[in-house]
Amino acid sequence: MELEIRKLVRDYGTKRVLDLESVTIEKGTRTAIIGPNGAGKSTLLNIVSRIDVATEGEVVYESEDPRLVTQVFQQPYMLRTSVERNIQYPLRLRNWPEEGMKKRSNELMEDLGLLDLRHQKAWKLSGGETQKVALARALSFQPSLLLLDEPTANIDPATTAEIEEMLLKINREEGTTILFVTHNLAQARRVCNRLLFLDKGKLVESGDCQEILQNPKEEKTRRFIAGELLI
C-alpha cells in the first residue's frame, strides 16, 4: 500500500506536535521513523492508522479499505484466550474458513517460534512472547500496511532478531509496506530501506536509510545520529 501525507497538522490545545508538508510512503518499502522524544513519531503513526485524527491535512491511501491497515504497539493487549485463538481472532472477524485460518496461524506460529505455546494463556506470556503473538495476530489477515511503534523496545536480543527476520520475510514474500517507529538506529539499519527523521513535529530529512545513517545531509540529523541531545 502506498500512502501520501499532505499538509498534515496535529495540535493538542495550543501545542503543535506535528506539522508535515508532504511525505510519500511508497508501496512495498520498509520505512523507519526516527527522532528525539516529542518529535511526533507516534502521533504520525496513530494518524496513519486512524487511531488519531489530524487537525489539518490528510493521509491519502492507495486503498481506502481500513481492514488492510494494522498496528503493533509497544505494549500490546492480549485477549484472555490461547495464543492460537489470539492470532486467529482477526480471521474470525473476517469469516475466514476454518481450514484457511488454521493454515495461516500455523505458518505464522512456526515462523515466530510459537508452535509450542499455541495452547498457552496469551495474557500470561513473557514480554517477548507477547510481542511475537501481537505481530502474528497483526499479520494474520495479510495486511497491505503494517505499522509498528517501538515493538522491540523492552525485549531480549534473540526475540528482537526473530521479529526483525519476520518483518523482512513478510515484506519480501507478501509485499507488505512497513512503517516503523524506532529509537534504535542499528535496528533501522538492519530492517529498513527508507528513513524519515522528525524533530519537533517537522520532517528534517528523508530518503535512503543507509545513506542517511552513513552520510546525513542535514546538520540536525548528523547531531542526532551522533548521539547528541536535541533541545
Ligand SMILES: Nc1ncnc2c1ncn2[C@@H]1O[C@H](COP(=O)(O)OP(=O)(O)O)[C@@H](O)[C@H]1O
The other form holds:
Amino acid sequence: MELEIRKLVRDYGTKRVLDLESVTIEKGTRTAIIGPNGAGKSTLLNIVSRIDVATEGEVVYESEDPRLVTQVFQQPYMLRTSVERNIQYPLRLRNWPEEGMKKRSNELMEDLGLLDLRHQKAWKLSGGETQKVALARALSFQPSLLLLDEPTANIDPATTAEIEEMLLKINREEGTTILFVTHNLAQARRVCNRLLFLDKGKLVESGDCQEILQNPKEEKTRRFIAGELLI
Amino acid sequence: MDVISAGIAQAFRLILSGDQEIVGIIGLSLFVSFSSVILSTCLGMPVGILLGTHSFRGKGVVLRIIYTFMSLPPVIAGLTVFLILMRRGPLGYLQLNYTPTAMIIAQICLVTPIIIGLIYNLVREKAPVVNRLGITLGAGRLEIMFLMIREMRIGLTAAVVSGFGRAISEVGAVMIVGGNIKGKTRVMTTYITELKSMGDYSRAIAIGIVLLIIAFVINAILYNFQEREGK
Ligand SMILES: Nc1ncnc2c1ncn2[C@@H]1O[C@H](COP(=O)(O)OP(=O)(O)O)[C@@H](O)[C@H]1O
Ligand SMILES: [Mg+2]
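Would you mind giving the form predicted together with this ligand, to go alongside the form predicted on its own above?
First the chain shown before, then all remaining chains and molecules of the complex.
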C-alpha cells in the first residue's frame, strides 16, 4: 500500500469540493484520475502532495517521510537557473555528493532528450521542454509517489509520447507509484493500470483501468467516456 | 546655438576638472538619495512581502492608497513633511527643516510606496508558485525562504533601483524641505533650477549631464534585469 484514504473532505466556504471515502493506492500502481472539470481531481492531488490541507480526514502514507512524494503541474515553475541545476535542485536539498548528482541528472536528461539543453536558461524553454525538465526534476530524488496534474495538456504528441514512455520506464525500473490526472482517455489507457473516476467531489467508480474504460459499471462513467470518445 | 555648444564644452571641462562645488553637490545628492532608498527598503520590503502573502479585511483600500502614493507629486510630499517639521508643526522641536535629514524624510515618503507596490506585485505573483514547488521537491520552511529570496532577487533589486531613480531625479520635495541652501542642502536637481534662473547654463548643463548618466546607469541595470528574467 502506497497510501490510504478512509475519509477526505475539502470545503471552500460552504462548498464541498471533495468528499471521498475509502480509497487505497497500492504500491507500484499507475492510477489515472479522470472526471469532468471541477470534479476535485486537482484538489485531491494537492492534498496528497501536502500543498493543500483537508478540511476533514487525512491521507495515510506508507512512508513516514514526506519527502518521498512529489508533484508535476500543468504549468511547472522553472527556477531561474540552468536546466541541469533545476534537475539537481532536489538533490542539493538532500545533500547528494556532486558525483551522484551529475550521474543521476545525466541519466534523466538522456532519457528525456534534454542533454543538449543542459546549460540553457530553464525559464526560457518551450512548453514541452519545460514539462520534461519538470518531470526530470521531480524524478531526480527517486520519489516513491509521483503525482501528475494534466502534465501533457498543451504538449505536442511527440513530447507527450516521450513523457509517457518515461513514466512507464520509471514505474517499471524504480517501482514509482503514479497518480495521473488526465483528460485524455487514450493516454490513460496507454499509461495506467488503475482508474479513479471522480464527479462533483465524489468517487464514482474505481478499478482496473482497461476494464472500466471498456465496460464502465456506473452510468455516469459510461456517459463521460462515451462523450469523450465522440471527440 | 552657440550658447548651448559652448555650455556643453564648458560643462565637460567642469566635470573633468572636478570642480569642488559641483563634486560636493553631486555627493550630497547621492548621499540623500542612497539614505532614503536604504531606509525605504527597510520599511517597504517587509510591508510589500506581508501584503503579497497575507490577506486581511481592508487590504483593497490599503493597496489603493499605496498605488496612489506611488505617483505622489513630490511637491506634496515636500509640503507635508515641511508642515510637520516647521517650527510650529507637531515635530517642530526637532528643528529638521532645511537639513539633509528633512530631505531624506521627504524622499522616504516618495520612495517607500514605490518599493512596497513593486515588491507586493512581485511577491503576490511568485510566492505561491515557488512555495508549492518547494514543498513538492522536499524543501523545508527555511529552504523555501532562501529559495524565494533567490528566485526574486532580481525583482527585489529592480524595485530598489526604481526607488533610487525616483529619489535622485525629483526636485519638488528636496526643494521645499531643503531650501537649496548653498553648501548645506543644495542637490543636483535644485541646483539646476537655481543655475537656470541665474543664467549660468554651462554649470546647469554639467549637472544635467551627470544626472543623465546616473539615469542611464539605472535604466541600463533595469533593462539588463528584464533581459535576464524575461521569457
Ligand atoms: N482556491 C479555491 N477557492 C474556491 N474554490 C476552489 C478553489 N480551488 C478550487 N476550487 C473549486 O473546487 C472545485 C474542484 O476544483 P479542482 O480540484 O481544481 O477540479 P478539477 O481539477 O477536477 O478540475 C471547483 O469547483 C473549483 O471551483
Ligand atoms: Mg484540475
